[in-house]
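Single chain ahead, by itself, as structure tokens, in the form predicted on its own.
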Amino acid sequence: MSEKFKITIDGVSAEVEPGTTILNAARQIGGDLVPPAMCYYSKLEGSGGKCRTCLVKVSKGSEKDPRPMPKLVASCRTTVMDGMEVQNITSPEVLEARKGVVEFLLINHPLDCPVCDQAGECKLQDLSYEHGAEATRYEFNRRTFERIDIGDKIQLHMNRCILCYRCVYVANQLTDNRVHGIVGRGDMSEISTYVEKAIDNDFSGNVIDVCPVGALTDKTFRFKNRVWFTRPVSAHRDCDKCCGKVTLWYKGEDVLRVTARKDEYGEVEEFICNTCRYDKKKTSDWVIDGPAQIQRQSVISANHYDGKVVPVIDKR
């Protein structure tokens, strides 16, 4: 049995396996001090360092060594040492730099949250909440993408992207054909696929699930409903290409959509093959488990179920 570290974040003691980052040591303990991630995202590999909304302060290094780190780190990439003391939510300084990394962020973003299909379940509006200011001071012209079809099911609106990287990632983890990803350098840099290809390996649609923003939507889906007027539920059935295990959107008795499951921090659980996410839009295809989880801040939540009473739908 390997000897664990102890570490504190804002005042709370836990102790975690050698190798540990501090925002997944922060996300064992739980709770407000776990710091946001925009790029990172547990289930792929070498996410993380691209956005820095997860910015920490290192106020003790370790017991060895308990000089504090001289600047701010990202807490994705950054291990936990034996006696590690972090400030999150409790540094005027971190909160400041995530102000500023927010207002970075929301650049070259447009306005456009009523008419966009992540709205709800969003994490930059919900990191813009948080520690947006109320206006910003970019004077310049903002950079603008003509939307594209990057496949017969998805669309790119690279306006919104702010470049995490997600989705290339997971094109290249769980496909042998990735053919897209960042071309350009700086300013000029975007999302975009190589010249007349288009993305259509049976696991594309997971880019649209790890999207942390609407740059990436499904397009059968488009336009259809506002996610909080639909109803999530669980759902599973017998798939050979993955786990079959989703989460139903529902509009009376419509099936709108199907995405995966994902856990609190808004991670996919497991990632679902294109058959089940775009051929299987009848109930009568799936086993239902019940009511999807639905976190109580959430805007999904509203003047939805308490969790207890199963919907009733009608299988035929």
Second form
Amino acid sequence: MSEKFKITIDGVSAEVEPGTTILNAARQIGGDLVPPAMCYYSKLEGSGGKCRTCLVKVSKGSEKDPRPMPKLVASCRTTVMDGMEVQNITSPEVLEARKGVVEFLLINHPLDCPVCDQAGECKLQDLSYEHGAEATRYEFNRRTFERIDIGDKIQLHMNRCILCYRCVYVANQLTDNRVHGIVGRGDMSEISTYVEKAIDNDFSGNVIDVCPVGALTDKTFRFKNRVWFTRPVSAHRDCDKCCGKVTLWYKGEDVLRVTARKDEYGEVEEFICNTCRYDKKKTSDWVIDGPAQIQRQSVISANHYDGKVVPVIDKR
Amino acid sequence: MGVKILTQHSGVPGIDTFEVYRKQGGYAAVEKALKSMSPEEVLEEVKKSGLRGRGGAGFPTGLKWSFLAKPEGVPRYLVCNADESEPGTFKDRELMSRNPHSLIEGMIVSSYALGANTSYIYVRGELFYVIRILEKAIAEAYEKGLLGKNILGTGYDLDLYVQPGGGAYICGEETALIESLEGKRGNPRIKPPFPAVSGVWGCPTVVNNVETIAATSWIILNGGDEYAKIGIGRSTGTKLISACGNINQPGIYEIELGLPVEEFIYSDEYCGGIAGGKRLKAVVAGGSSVPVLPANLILKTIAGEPRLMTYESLADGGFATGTMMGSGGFIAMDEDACIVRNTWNFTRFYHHESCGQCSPCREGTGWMEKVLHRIEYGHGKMSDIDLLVDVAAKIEGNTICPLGDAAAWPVGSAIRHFREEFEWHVKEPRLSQQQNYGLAAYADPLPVPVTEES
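To test you: the structure above is the form predicted on its own. What is the structure of the form predicted in complex with its partner chain?
Below, the chain from earlier opens the complete complex, with every other chain and molecule after it.
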């Protein structure tokens, strides 16, 4: 057992394994001091460092070298040192930078949450609510794209893409033959399939789950319902391709969609295959484990009344 | 005339051929290093010389080399960064095309010091003529036994390859260069790990500029102490400056570090003064990515001392009143130059060249370009100026690689020093299209030396 490193984030101390990133150390502590992450995904090797939402200030490098780091660092890619002190929400510099990053991300991402399929599960929606400005200062035309069908099950709407690269990592690491990636440079970059090829692989549906915004959506569920009107239920089945552990999203007695189970950071616990995702939409296909755990604050838990609702009567 | 190290063979007919270069004393440094010195001794001489990276960052070369990890059984690589493409900088291509063997000699000496048996020269793809010249020179060196197996019978092996780049500015950033060299899209890597630990194909790698590597031969032949005698303080040796803009004699000059900026601009040996007898308004001293300075601040520091062509003197005052040596791309602007248009032009370049990996650079460079375009074409608002300052500040320091800083610094510095000109563009949109804003406050406070020759 190697010696643990002590790290202090916003005044809260923790001991973590050497090699842990600041972000994961913060996640071990939990609560408000966990930096947001739009591109980092713990299940995808090499992800992170691109969106810059997780920037933090290292006010003390380590016990050996207590000098502060000169610039803000990406917490998802910076490993802890023993005695490191980090400022996240206690640093005005970090909050200002994060506000700037949100503004940059929203330049080419429409704020049409009411009609977006990702509404209620969108990390950018949460991020902009917590760290964004009240209004945009950007007055120029946004870039727009036609929707692209990637195969018969997935639709890409580049208007919403924030180029986090997560779907590219999924295709690289979970499928046999990646046929999509980033083309173009700068703000002309876009996700595209190679010469109109479709992503055709048993695990291709996972690109939907990792997309933090509404760019890649499930065509079998698209616009069938709002997420907060559905009821998430954990279930499993014996699958020879994947773990078979999923969340079923019910509307009444019907399963509207199947997704992988996600943790409190919105990251899937284990990736699932397309058979489980698209072809098993009857309750009889599954062994029901019980209601899925949803954070109380999440909009997904809205309209799920556990007890009797008592109407409020104005007695004035 | 100062000491000439990199341009010592300038004007020698046929210096691009092996025979002429050898007759001029070429490859003597290879003989000396490989036959009479250990790699550690070569490294020690480079350290003693105080040579600093000539690509822009100015990091001590010997120190950079000493960081190279040396795990057992893992190859090490030297990569020459010849992806020169910053606006205003055009020194390396001249050095490579006119005297390719000086770079090859430097590559052999440097590779020997680093223990590299394979090295690369990564050249910007558009410079196809340079690639052909280098390949011809490398073939000659192989033929004469200066490359390949058992060089000069010393037992040292080195293979040298020329790798054409795809023509993206970002590939001049060392980790993007390595990605591109490996055949991938030229996106910068997130550091750490640094190339000295994990570079080309995950092996320890040093990436150095053309000018830096070419200077090592002279250092080995004459000794690091001799090199350190040239220049001032920690700015030792000579530097190639590519001078352009509104000057009488644009070109590439080898200067001894420590030369006063005023002498560089006005003496006949170098730029020969401002063209057309006009007054100097502003200077970008180290390529388009460094802060622009008005004439009064480029000629003298805020303390009133003459500004010198050294890393320290140019940076004196920080970004408030100073700038950087950068790559040595010296762009002079006369009293008629439009700072707003110039800043827009630079930003247009960085917007085009952003790789798009990280959000502040991808979205911010385009935003700045659009706002500057609006101001330049007479549709700006007064609030746009503060908006630009704020957007530049939100890009600076928050990106994966220094391209974000490179895009932000010209904008921030232009508004810092020439705010009135930006305001004038907003207040007088029609007038600003017809004439340039030449406030006396910005212009050269010195009388313009007019001679019969000029």
